[in-house]
Amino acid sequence: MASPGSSAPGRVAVVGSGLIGRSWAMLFASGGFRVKLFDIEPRQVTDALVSLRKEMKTLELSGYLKGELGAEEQLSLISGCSDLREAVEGALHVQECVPENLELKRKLFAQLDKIADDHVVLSSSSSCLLPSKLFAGLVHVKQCLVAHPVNPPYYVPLVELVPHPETAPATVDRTYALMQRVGQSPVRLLREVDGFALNRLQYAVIAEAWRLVEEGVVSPGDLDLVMSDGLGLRYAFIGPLETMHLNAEGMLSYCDRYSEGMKRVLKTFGPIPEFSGVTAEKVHQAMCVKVPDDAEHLAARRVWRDGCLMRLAQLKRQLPQ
């Protein structure tokens, strides 16, 4: 196994090969990482490595291919294992993708506990489940953390990495140099909290949204364009905390000046919403409209979101920071 501070790339486990660990899977390999693609399910394995095959030649055509390696290159890297301890056995990180359900990471990450060492880090892509509960009750806690994706992970680098109240310190830095080495933007929570912070974020924004909607505020479709062609704009390039900083003379100006309309309008929020019922048939017929719910055409549009993604963060990565 490659030591943590070795300079040379080593061998990542991917637990997992629905959509999330083949995201993964092309991340490492993009950063020179040989990657063991582990499901319980062979066939599944095979399937994963055809569909993998397609989408980095794709990206390698239309110039998106992530990483200094060609797609040959980096596929060579990849291979499918049907054997937990084989997928492994001397790797440097593990990465989790099984579906997002308590019991089964559990159940999982007691077969992993059993068969590491004590230097592989063991991370888990959970989008929201506790590392406390996670991991409890494990022998190697300290090599455990939460290191969450965005969906889709190739086109959005964000990660977030989240610890056990147990998790060594060198744990997180190891997991956060790699998510840098492999082009990602990790951030660390500095404690868990249910949701992490970008579901907290995001939930907020759903469930406002929501609001306005059931209410008869605004239509769904003006709903999306408020964030698409309003705050989505700014939020693409700069958090709202900074946005506050820029649109007053600094922060304390900004608290000065908005504070009472901002506290005013929060006191003005309703309760929790539902999210069904009448209000969930009018925005699913909204959202229809624009996108029928059929599989060729939400494939068809991710695709388009994801080709819009990629094509962001090439210009983000050219602009001055």
Ligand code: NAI
The other form holds:
Amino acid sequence: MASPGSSAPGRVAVVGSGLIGRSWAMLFASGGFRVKLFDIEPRQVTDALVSLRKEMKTLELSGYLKGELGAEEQLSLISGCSDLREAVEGALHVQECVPENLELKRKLFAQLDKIADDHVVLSSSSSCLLPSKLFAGLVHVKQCLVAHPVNPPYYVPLVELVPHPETAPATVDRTYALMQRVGQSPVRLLREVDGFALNRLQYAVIAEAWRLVEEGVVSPGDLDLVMSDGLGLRYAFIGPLETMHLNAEGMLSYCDRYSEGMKRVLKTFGPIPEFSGVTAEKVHQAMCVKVPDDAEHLAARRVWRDGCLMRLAQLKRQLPQ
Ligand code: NAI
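Follow the form predicted alone with the form predicted together with the named molecule, if you could.
Up next: the whole complex, starting with the chain shown before.
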């Protein structure tokens, strides 16, 4: 087994050691990077180090630990830090993971802007804040971008890279390479758009799911099966565009055969749902039959979901692409 040490590829700072910060720390360590974990709440860092140890040991025992190094070596690469400057100095990449609040993030990036040298990449994990809002006015704006992971990032490798209009192409290229190096699957958005790509797709699906239930076409439970036992199986391996390509004699043949039908159906899609009232009650009740909404049942179901995703991620790694 390889060992860490002087050959470590470099240092990364993770700012904010909650759910997402912890996942990034594990991913960067799996790629052999030294990680400094900072949080405004020192207790969060202490708790993070304890929970990372437990999780990485469990992953190692079950054979799901990522990377070439063993759990102990990876853990030795991660250290806590109580000073932002110390965490960032000498890092090649800073991954911000503080709560999704524009003012809070802008304040933090203003601090990072003062500490940053001209080489470090300043990357935000934001799910939906636009780079033009997050990084406006920063001296080091060329070095800034959003790298949006998907929860849980350790098992769902997609990372959306979203530039500010002034982000240097080299910043995106370096982050793309870093993400690949730690086993993630980066995609480049060529310009920012509200919701990025993932949430725009997700919200399109949620909106139509909601309308179908609201209009009494299908029950909430059956609607979810349409995805989990239907579309979802395929989408774990190929996207909607490749699906079109394969479902006819190539893309042009698909458009030829099905575009009229698609447009006819698309014209019947209704307005944006309110996501409230009677339908919200109905969907809530149906979901609670399967998973009661108390903390214990929700946590148990999330553990089950993450276990499934972990196995699927391993299967995908084993299969030819
Ligand atoms: P969290 O609430 O679990 O963790 C946030 C951490 O940031 C806390 O430990 C908090 O003490 C710390 N913090 C607050 N202010 C700080 C500051 N000024 N400096 C340093 N640390 C500070 O939040 P979570 O879920 O980890 O989310 C972090 C970011 O990741 C958010 O932008 C969120 O939108 C994004 N994200 C979250 C996903 C999720 O499913 N939770 C998925 C993808 C992205």
